[in-house]
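Take a look at this one chain, the form predicted alone, written out in structure tokens.
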Amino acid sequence: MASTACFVIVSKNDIPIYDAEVGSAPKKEDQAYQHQFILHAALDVVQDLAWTTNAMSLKSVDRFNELVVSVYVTAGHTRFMLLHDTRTEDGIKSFFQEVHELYIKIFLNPLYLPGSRITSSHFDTKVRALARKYL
């Protein structure tokens, strides 16, 4: 079964720090642009949860059709939300606490300028690896 899913960090500012479509489905044009803005759009319902809850995990926060929208907020209010069809509520969960941890060594390095556009394609790697092992 094909799925459908997009995954972006989104830092503090609200800045899109990293995106991709990870999903098996074949993939459109304007359907990415589709998903960026859904994704875009929840932003003001993770805002208002975010401050409600001492939860990391957010789960589904919002959905459009049958895609929904589950996120994880780091310490830092940094929010990887997920885009998807599937319902595998431990996956995701697994998914976003070891993309939280290259999240931290991307974060660490001295290199690296907090708030700007991750480019690394080690870390896409692991990501798109990550997203295939539990999605």
The other form holds:
Amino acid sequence: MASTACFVIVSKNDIPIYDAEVGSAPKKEDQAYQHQFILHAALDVVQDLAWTTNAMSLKSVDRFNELVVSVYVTAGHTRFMLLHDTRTEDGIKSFFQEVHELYIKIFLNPLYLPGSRITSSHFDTKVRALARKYL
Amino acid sequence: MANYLAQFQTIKSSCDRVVIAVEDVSDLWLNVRQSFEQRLPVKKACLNNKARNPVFVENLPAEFIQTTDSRLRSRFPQEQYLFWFREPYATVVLVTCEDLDEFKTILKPRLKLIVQNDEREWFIVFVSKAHPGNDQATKMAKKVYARLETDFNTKRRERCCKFDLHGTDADFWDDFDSKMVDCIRNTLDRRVQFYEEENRKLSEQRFTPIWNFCNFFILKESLAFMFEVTNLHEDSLREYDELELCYSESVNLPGKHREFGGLDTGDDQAALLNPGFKALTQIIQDDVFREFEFRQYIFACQAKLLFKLSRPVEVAARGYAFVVGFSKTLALHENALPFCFREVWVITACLGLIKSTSAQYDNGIVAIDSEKEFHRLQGDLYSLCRVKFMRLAYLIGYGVEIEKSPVNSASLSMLSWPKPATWPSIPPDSSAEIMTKEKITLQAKPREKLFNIQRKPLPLEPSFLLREANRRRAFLSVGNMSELYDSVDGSGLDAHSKLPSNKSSSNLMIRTMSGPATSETSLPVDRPMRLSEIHVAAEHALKQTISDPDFMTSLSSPEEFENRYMELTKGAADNYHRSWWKRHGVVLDGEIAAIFFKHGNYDLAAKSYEKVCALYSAEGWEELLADVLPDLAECQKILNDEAGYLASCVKLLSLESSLFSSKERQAFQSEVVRLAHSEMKHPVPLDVSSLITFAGNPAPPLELCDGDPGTLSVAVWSGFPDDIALESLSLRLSASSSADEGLKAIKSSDARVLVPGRNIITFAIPPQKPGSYVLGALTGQIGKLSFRSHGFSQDGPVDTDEFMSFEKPTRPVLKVRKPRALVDITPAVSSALLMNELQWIGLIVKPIDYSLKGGILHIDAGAELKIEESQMIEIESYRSNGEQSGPTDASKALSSSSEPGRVEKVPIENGKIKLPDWASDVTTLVWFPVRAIDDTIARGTSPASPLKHSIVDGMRMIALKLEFGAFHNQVFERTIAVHFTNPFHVSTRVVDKCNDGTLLLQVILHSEVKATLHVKDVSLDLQAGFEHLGNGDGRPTSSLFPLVIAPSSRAGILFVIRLSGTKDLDELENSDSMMTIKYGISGDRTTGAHSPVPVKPDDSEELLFKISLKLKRPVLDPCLAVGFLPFSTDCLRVGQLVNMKWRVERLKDLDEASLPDDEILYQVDANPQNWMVAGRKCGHISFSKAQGSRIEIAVTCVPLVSGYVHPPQLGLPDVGEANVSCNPAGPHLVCVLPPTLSTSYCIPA
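Target state, the form predicted in complex with the partner chain; input state, the form predicted alone:
Time for the whole complex; same chain goes first.
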């Protein structure tokens, strides 16, 4: 498992609708800011890259010192962004795909307003489980 | 071969163009040189690139050199071979000859000798010196040239051209150019082939021990250089790329230990754009180049070519990658390099790249994409440079100047410290500097944030510098933190227990560690350095490293540092903005703002902070927003921008509550409240949509009828951490059909304190127009500040106001129905009631899904109708027939819900009845007593005087007005008609006439009401001219009383009367008989007439009904008989004239004086609507008095309507009715047919 990993789902309006620190390293208060900051800045890169490829998985789009940002863009232009320090391309890809699956389930929920924050604890649990499995 | 390197370098620098040798056979060069050299550089040339594809190059630089020139002569063959690229690419043989023999004997052999060398590409220029005027000479020259052509031209290639010294023609130059280019191309092809072959050979040997990179390099670069000279830059670039690749492979081969380089003075300044920075000979070592210099050299060559190709964007892209990659390489060799060499190199490299690429870039116009790309790269370079610069500054103690923002923290805290072999130690005699540094550190206070926001400052260092530096010092073997602590303050506290407790700031901690400044400068060997000492040591080491004085200046003082820092940040931000990377750009704007802020330039700072906040806010990255928003608020506070400051405070409050402590949030609120209650210069409405949100109840919308007020309760969520007192709170509703918010705000009368979280506020809604309404906006006042919120929330406070931008189904909270009947009032009984008696009138008051609670019924009786107010009104619940006959279940359910048959008596005052509460939802029957007044005396009818009865006579109107609804706002008005009638209709007829003159008068009583009538007594008071037979009490002959008359039936009573002997006809006609009927009635008020309401308890139930009857004396002695003669035609038609005829016959003599002469007056009565009488309607006609005389009276009439109509009647006014016998006796009808169809409009076929 990656020691540092921050996973964020950004809606098509660039609003983070879900975020989770899924790394194994103990949480540091100040790191949350940095991770948010790095992921936010990486949106700039994603906006350029997303339209250059048909693939949903953009792989690693940005690098910040030792940390890498991997991005997966859904058809609805929701972006799954993962800030991580280890490089298991396959694992990350599987992680994204399965999270996409979960996300679609959330999306199909008639009580979920698309674009609003995902507050489902079930989703959270599942995402963390997936992170443990793949990252 | 490495020995040739120096020579190669020299040759390369001296020879920068294509050399064309001039073999001046006939000493002509001086004559033609000028015109030849004017052709250079070669304007256009078609050369073959490495892949043998033709490439057009322009302005190919070239130089003519005579073969006799020393530059071409003094070369050894070996050299020639090695540096073949500098050899002439073409040989121009200049000849002239005016004599054919001379040509044959001298020139030709000589030329043959010259051109026999196959290696050379040559062509002959025959220069004709002949003057154009001199025909002989011209002819001769032509002959010689023709000879020359035959001798030296081949079929495949023409090698000769002719140049006229006097009068040049354009054709020659084209010919000359093409021949020259042919030669150059051929030479180039051959040489490329040669070099390629050599390179291939060398490449094959690459993994053999004898392989030498230097040789490979010389060959490769020769080729590259040759391409460069011939303007084939693309090919040249490719060669360099290959060279670089090859070098990377060879340099990474394990085994050999090589010097890295970078230890010379000035090496810290990156030379990645200056290929001539160092001679190649300087950087070679054991046939291999030093990596540090060589990589930069290769990159410089590539950059040069790319610039020549006008591709500055690619330079920037490659440059950035190179800097990043090379920086890593430098990190590998860091312990051998000077302190912070890597950082310094990166900074200079970035700056150099930025400078050169932007200088080159300005020239071209490029596509938008590559422009974006370019600026992005520039931005990347700037920010890379900026980070490294900050790192250096931090090392020498300017850390306090650096804003601890997420961007700086993320950049610096993940960037490892420099790893020199040993950390620089303190230079001697630096105590003053240490003191100064210490002072700076001590003086620097962490900025007091507004609202007392206590947040752990973000780190700017990957690990504590103090520990890192001391650990790397040569003589401290162990860099254990606890040791450091112990040795500094000697308290012996465990570091781990102490560290976390000291959370305030790293600066603070460092201060405690450095302790009071001890003046000792010469450190004992075992004492770790203090932070200020580390700074001083680093500064000194940097001074050693940095060779650029300008660069060093920018680190010389905090001010200088700040200037450079600002410059870099601005550059990065600007470029990122131009590359549309707004997030990167805006973040750096925040950094710029921080500096502005520090310098009190609050205006600019606020502007930049606003940009940052707007971005984070728009994209909902709240944690980042929470970091920068307090700064903006502080700026706004200082600038006295109350509106902005309030908005910021509200925004701060509306951020996720976990981002700030409750104390901080309370501080925000108190600021809002303080400002709200203060005198604001420009009070502006505050938008608190994100802070105070509201929603209707989850229940279905409140439904109101048109015109009704209502009470709407709205859930209001307050995001304030504490209770907040509001001066007022009002709600705007907006009609969902129309967009305008033209509705008045509805004020709440509720408590004005909002508790944190959910509040239920009720609003009294005045009557609204029909339609459905959604919540519009919530407005209110805190102190003097008016605020406004558009924030809906479905079931809780929304996270951000941007949430609103989503299509959200707005649920109506209020529906006002269109006007409809809310109540119906109908009379309960449709049949007639008794006239002149106190009767109950029933009204069915039926609420239609609407409560009549508190309703007041106004009853306004019309003329000739009086409500008996002394009586109580009876109200009872009503069930219609349908309900009663309904299924038992339903009736049970009904009966359980409302008490069946409940009756209540209520008073009536001034025609007003207050409906009881129980009657508000159920259909009720309201009974109230009225008396219809009719003063006229009823008249009976007889066959002689038929009843002209109008139903309107018994009609009485009652105007009803029901006021109901919560505020009596609903009004129902209706006028109902009630039918009153007499109990009987009486008609009389003479049943029989006896011989003795007695008449049997039958009086027929028709019951007019739907009730059983009990006739108890009848007496008939006869008019004059008649008298009762017998006892004369006016009673009927038979005494059958009480006589019961069922509803709608009749009864007859027989009187025996006789004519009394009076002669006065007038008297007879003017008086009536009067019949008095005593009767009782037993009826139900629910069906119709009933016994009158007893006003007094002792009222008898016996009722009296008087009716006048007009009796006519029978025509006993008719004097005249009038007969209606039949019509002459069978049928009458409308519009057809018809003669009406009557025959009048005198039956007996009249001896009375009433008829003075033998004339008689007649009069025709006709209904003018039915008949038109043509001619006189009345007149006198002579009529003999003799018995039996007869006359006919004829009147012409036109019937006007079809159907059965009464014909005109003939009357004799002068003769009393009693004396006239008519046939037919009463009114009769004739049939009138419709008019015949008119054919006048028919068109024959």
